[in-house]
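The data below hold one chain only, encoded as structure tokens and taken in the form predicted on its own.
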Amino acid sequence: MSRSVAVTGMGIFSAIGKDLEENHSSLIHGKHGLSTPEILETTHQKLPIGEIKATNIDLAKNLNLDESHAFTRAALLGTIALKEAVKNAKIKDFTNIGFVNGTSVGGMDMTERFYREYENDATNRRFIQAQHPGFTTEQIASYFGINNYVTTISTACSSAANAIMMGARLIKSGRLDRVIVGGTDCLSRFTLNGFNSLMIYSEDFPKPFDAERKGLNLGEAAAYLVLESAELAENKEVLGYVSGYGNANDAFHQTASSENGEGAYLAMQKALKTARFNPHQIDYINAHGTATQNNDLSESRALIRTFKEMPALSSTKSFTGHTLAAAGGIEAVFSLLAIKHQQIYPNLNFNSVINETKLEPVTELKSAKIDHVLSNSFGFGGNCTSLIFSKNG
């Protein structure tokens, strides 16, 4: 388990850009993407969300696909910015390639309009297969072709990264040598009604870390890494290394994070173990930082029971909302971009520091010599993730 994971590709497209250049104009001028819903369908007109103003068919249209396609919302972002990801890697060939997908949300935006209709109508009950996250995973990989090694990954907003950790355990371990990982999520009605009916949703934009803060906002978005092996990168430009992983489960709560974030904390050890870093080797977090009550002052405690000398940190939910499952893949890009450009994206909207923990988040750009980012996402069911990005293998 001792091979280097080099990271060769990445593609995101989220609510602040549809590409890798427009996400990191966004987050270098501080420019969120939350707004009302006017593509998703529902009685919360007034809640914010960070939503992608583009429709179905739109999506579709840029993919070439005919009106009888079965692509759920989830699919058709995750395709598109699995496009950039292989082009930027410089990849035509997927034979020899993995796929791993996290995804929560899956197919359910088309099986909650379609599923009054089943009994009657015919037309749409292709999508009744759409319930199931891996349906989501097996269309994207059906249209680059890829069928030697395909998975999916549903930890709710762990999902992403957990699918990046174990594409570089493949590698590490010498099963593949290149392998696509990330996650796509949209919005439907069901997850904007339950959050909503957790009373954990904001009316305003989020404040993560902020002792106002009132909650989430939701957020759709899809990204994806190349991780290939050192060896076969060799020749070719590596935008970072994926040096540390770690996952563990708070057992505390199917909603909640436990008062210590013990399951945080153990996620942040076992990355920090596996890249056989120290603590402070680590330059900047990319903090899970939902903005609700909980998940902030448990992981605001977790990060103080491991850093002696706290690292910048900033929450970039504050630009895209949360995006559940797709969460860990977009930050995985901003921690990657932020090694790249070596800055530091502002924690928006933040005012006051939470009494309880002191921490006070990086509220705007700021330019800082980078080598290590630490990127947390923590999902329900106490699902807990930590990766490590790298400039260096």
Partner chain sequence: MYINGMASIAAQTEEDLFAGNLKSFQQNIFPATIVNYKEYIKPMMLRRMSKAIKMGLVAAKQALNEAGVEVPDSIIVGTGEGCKQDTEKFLENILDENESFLTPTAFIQSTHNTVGGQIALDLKCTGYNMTYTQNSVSFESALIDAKLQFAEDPDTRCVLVGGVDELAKTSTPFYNLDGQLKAGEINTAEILQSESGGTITSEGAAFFLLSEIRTQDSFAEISDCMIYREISEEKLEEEISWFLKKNDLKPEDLDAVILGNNGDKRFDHYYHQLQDTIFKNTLQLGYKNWVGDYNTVTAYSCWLGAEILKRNEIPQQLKLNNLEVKQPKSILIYNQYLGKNHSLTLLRSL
Second form
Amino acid sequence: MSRSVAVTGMGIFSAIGKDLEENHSSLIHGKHGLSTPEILETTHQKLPIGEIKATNIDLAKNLNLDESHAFTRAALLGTIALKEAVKNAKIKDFTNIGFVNGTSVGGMDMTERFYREYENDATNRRFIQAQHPGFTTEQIASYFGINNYVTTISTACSSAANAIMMGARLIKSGRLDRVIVGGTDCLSRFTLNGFNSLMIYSEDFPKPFDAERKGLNLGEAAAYLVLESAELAENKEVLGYVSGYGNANDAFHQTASSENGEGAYLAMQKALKTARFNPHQIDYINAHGTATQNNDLSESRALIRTFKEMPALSSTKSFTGHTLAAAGGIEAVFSLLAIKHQQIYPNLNFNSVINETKLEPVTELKSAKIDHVLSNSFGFGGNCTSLIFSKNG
Amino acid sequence: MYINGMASIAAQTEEDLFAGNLKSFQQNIFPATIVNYKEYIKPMMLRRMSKAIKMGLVAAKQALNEAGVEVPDSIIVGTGEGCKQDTEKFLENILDENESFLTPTAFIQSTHNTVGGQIALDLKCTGYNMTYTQNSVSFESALIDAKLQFAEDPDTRCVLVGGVDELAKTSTPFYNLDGQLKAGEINTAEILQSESGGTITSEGAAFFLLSEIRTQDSFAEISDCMIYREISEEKLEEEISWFLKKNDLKPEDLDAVILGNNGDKRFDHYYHQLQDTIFKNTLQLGYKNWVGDYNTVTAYSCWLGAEILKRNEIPQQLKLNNLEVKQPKSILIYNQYLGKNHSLTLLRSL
Amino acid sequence: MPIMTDLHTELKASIIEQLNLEDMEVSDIENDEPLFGDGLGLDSIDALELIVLLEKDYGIKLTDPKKGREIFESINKMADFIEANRTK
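Alongside the form predicted on its own that was just displayed, please also present the structure of the form predicted in complex with the partner chain.
And the full complex, kicking off with our chain again.
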């Protein structure tokens, strides 16, 4: 169990950029991607979302798909991000590569569009199976010809983080030498109305870790990492290593987090344990930080329980919105960018600390020595995952 | 991995299966048998649960009971289509009310990991919790994860693994529209001889309490599992031989194969080819004509195989050829759906 | 003595239906019984359901879910609040 897991490529598509370079540029210039809906057809015209301003037709053109394609929006975003990741890692042969994809609602955008049409109109029946996450994964896999170990993890907002963890475990165990991992989710009326009905959707920009936070804002994104065993990665540029991971369940409530953040605490403990690190070795925490009352307080408490001295902390959801299943993927990319450029990305819209916990996130771009980054992703069903990325293996 | 406890809920009961009393259905969609959920779940919890959650939670509890385990170290669930009933309920509300007056209950119960989360909540299990949703290899993805857990963490003693899928009133009948289900008059008992495309569907849950070390409760072993998104017919035979070889077996060593024939003329040739070649002299069993085909029906086939090994008894109604086996020791399960998401699972007796 | 009105009965019936309290009847819920915690045992998700019920059936829009806890303390409290604030 001593094989180290190298990241040899990454790709991203989010509301703050169509590739790594654009995302990085937005992060260092403090340029967020939240706006009112233009592509998503919804009656909630005033709710800020992290929307990618490209129609499905634009995206399909970018991939040279013909009109009869059955790509969901999540598959379109995912394929574009994955293309960048494999280009980056110089992968041309997909024969022995695995693919673990994280997605929560998969092709719900197609289901909600055609649900009332299927019965009487045969035009879009190729999307009937799109409701199920595996369908989106298969579209992406078939684009590249990834044919063997292909699976989907759907644990709501921790999906991509869990996919990264699973990929690392597949390599460590020797079951695979090369795996593509990450996640994709697009905006949909289903999720927008879902979070809105929970009364945790913010009408302003999100304010993670702020005393006056009003809730989360959804976003859409896709991000993937190419993971390889150290042997395969030997003569390649390595962007970082997946050195620790942990998953635990809060076992408290279907949607809310427990008061002391037990699940989050256990996930961070496990991640530190698999990495064989002491908490003080962590230089930066990319928090889950959704900006809901419940999450940020609960996560803060779990952080305080884990870290005697708090490392630099920020939630980049203030840039991208909460991209659900993709969040763990894009935040893995941001963590690796932080390592590459030795810088910490700010937590936007922060004014005052939460009274109970008083954690102060980084609010300006900051240069720092960064060897190890911890990234948190928590989801419905009490699902909590922490990942640790390191500069050296 | 050893099986120390297991339970299944499907369209047929265990009694009928081994008594030769399996029922046939005249519809292409038929439900799982009725279970008294109240025996296992508190009313205040039960009121919000769709069938997938109820079936999953009860099968999980029964498997734990049989193994005498209260709380497992990990919970890993496979579900191809997740909580469809709540998904369509919330979606229909959105469409009917034009995105207003929406209550959140159906939404929060609609995520694919609701079953895994609800089991954790019920058992107060803070351990590893994962949900796989990859079509017909969802359950197998969960099995592979369990295998890794045991290999990498000496503290993992027992893992709860299961597969669950439910029917829903609108989304399941959509499969009549895209060719997944058979059209016309149907007698499910006879579909494996069918000359048309499409299959029949149902719902169910099967859960297993697994351990790395053999215990006094162990009654069968899940030796290995592989998944393939796509594999050609030519390559399939070769791959099966390789898979068996890495488990020190040859095709002729197998006592039985459980095949996923579902009466879909377009794709059953994957099975027919094997039935005529490497498994020609092996006892062949088919089961989907009795319990339907759904994404995690392979969890049922895994339960079926383990039950056969436990009882030393072959349910006669499942036999696809006329061979006899007295003491089955090793059983291979092969499955695919619509020619994709293939899986191989090897079971052995103790 | 609080007076049992049609509104009280109506509320009980709506609560039973909306919250899927399958084994309950209107007569099982007391007017002054706590709806949350040790009483009927409702939780935060039910509170959100009741907020929508107020809006849909009585035209009362609550923007702060925290306020719900006081209003939904008992059937009596709920009925009083509705009488004072209803727009339909």
